[in-house]
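Next up: just one chain, as structure tokens, the form predicted alone.
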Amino acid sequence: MSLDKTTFLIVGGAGYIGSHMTLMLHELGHQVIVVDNLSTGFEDAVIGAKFIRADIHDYHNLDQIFMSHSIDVVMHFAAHIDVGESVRDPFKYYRNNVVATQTLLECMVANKVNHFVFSSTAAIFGEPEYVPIDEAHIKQPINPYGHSKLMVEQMLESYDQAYGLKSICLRYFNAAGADPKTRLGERHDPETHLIPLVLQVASGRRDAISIFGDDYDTQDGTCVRDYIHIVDLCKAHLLAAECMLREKASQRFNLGNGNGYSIKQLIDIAMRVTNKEIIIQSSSRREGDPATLVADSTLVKNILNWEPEYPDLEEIILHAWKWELKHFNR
């Protein structure tokens, strides 16, 4: 099966990453069906796709969707993602990220849909023993969010062996940025991601940005992260689907730019991009935050021929800043 004859079901397609993925697939001429319960997403973020408001906990509704559409590939973006919240409320994370995903997979198996692209995370690695982190690194998550994603990866291995359900897991480091044409961007409510929070300070929507811990074992004491542009992340999903349909094999890839930036470095870049002063407040560490997470993306580049179009953090922040100015700074 070639990718130009593919129908995609995008679960969580009204959220940040899912909506950008939906837009990309639509612009390439694919048929796209979006399922989202709108608990954190926005229906007006769904561009060029059929939208169905449904919850993947509901097997009956899912089954009706699969029976009514000839679906080739499922992409799953419907997860809770706040590390700190996962520590405070693990029930919420295991129920949504694991139990609901199991319901989705059960429905796929019943309807003989055998291609699945899963949004995994660098949080499965925990506190890294070395950086950059490759796929062989030991998996020892230190928060329920990371545990929930690793449990799904393990579940997918079993489903491949037992039912022939093929999957590609893409372990994101930090998705960031916005559609370069400012049609889509981040708008979590409440916002928890660093770049939009920093830019809210620059635009005047927020008084200051809190740095959670400045005593980590890093160059300036703040956490170091690897940021990947949302467009580059979506291109990796597209290549993953193409590879899976062609090779009929399950694979796991780390997905980042391979460059680590501390929080203080990121704020300095944001001040340069926005030409605004950004007030910083120091806070205590958040439980469950590793000091450094940087990806070794050699494998995804070699196997999927993926190369980031926007590897520079300044450009990632610039696109996010244009989105902030257009949609929120009124």
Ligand code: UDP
Second form
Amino acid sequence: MSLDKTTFLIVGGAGYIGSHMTLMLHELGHQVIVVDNLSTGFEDAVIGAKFIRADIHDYHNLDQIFMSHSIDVVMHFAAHIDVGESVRDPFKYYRNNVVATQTLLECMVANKVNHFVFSSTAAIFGEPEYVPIDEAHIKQPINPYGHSKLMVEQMLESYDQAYGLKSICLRYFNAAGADPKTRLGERHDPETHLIPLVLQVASGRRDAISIFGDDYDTQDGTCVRDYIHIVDLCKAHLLAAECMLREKASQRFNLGNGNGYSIKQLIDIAMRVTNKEIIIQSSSRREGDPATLVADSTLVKNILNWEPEYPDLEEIILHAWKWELKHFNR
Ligand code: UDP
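Pass me the form predicted in complex with ligand UDP as well; I've looked at the form predicted alone already.
Below, the chain from earlier opens the complete complex, with every other chain and molecule after it.
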């Protein structure tokens, strides 16, 4: 990586993706400051960074942080991410994902910090009209989570034009896996994501995995998703920061492996990797879930030279399994 020593502010750096990002930047010799309110993250997941417990709703606090550090790039991971919850409690999603992000962006502009990497999502596309989904696909979210992320993308377009705030939005498909050296992994509490829940069944912490809907229009009736290794996802952020600092341009990229796996296929792979029986229960559909989400990542490969190092779902699950065994089954 050719990025010179750079100072990064990682907002939400105590969470799943933010903590892996912080570790990667630290290992590359960059200066990292983490801001997190610990609403869902863990302070002991922050490795190699200065940790500041703060809430991005608080402009004054943020302003102090920007004034006392010379920050080059902000990466923003502090968002609520549960699609089902966003349908039940949209206030929470717009307040945190939109209103607090607006505060952060205003503070950045006031402090002349002009480089922003934004965690966006495949949920901005809604029910796909075609797959794999490229950047030109129509954006029509079907849940408040997707709306909240699309709103920020739109705000960022205006802020580039008006204030010269450059941003790269990375629309993640399904982030998964763990640090290959098992120093970090997924630790949501309560856990809602498929792979960690499946592995909790394999390790005996949970009796069964509920499949939310088996009557979708897919090969076996269960939802199809594109799982991307957390390390590959973080590498894309690094390349994004490098490109933005070099070219001073705002861009948007879809980010996945381009391979779709149904829930049932994923569970079969997990049984192979763990060598354990995984009991399945059929459950009703979860509100706000599209049948199939698979990325066309041609643009991010061409423009940022991104290539996944761990495209294989078996390896993604293996790393998550090692983390489950190490962290939760000591
Ligand atoms: N899912 C499921 N059972 C669970 C959790 C998730 O069937 O206990 C399904 C969910 O409906 C979706 C897929 O697994 O189709 C991936 O869900 P996850 O929450 O991991 O990620 P998302 O696709 O919402 O980002």
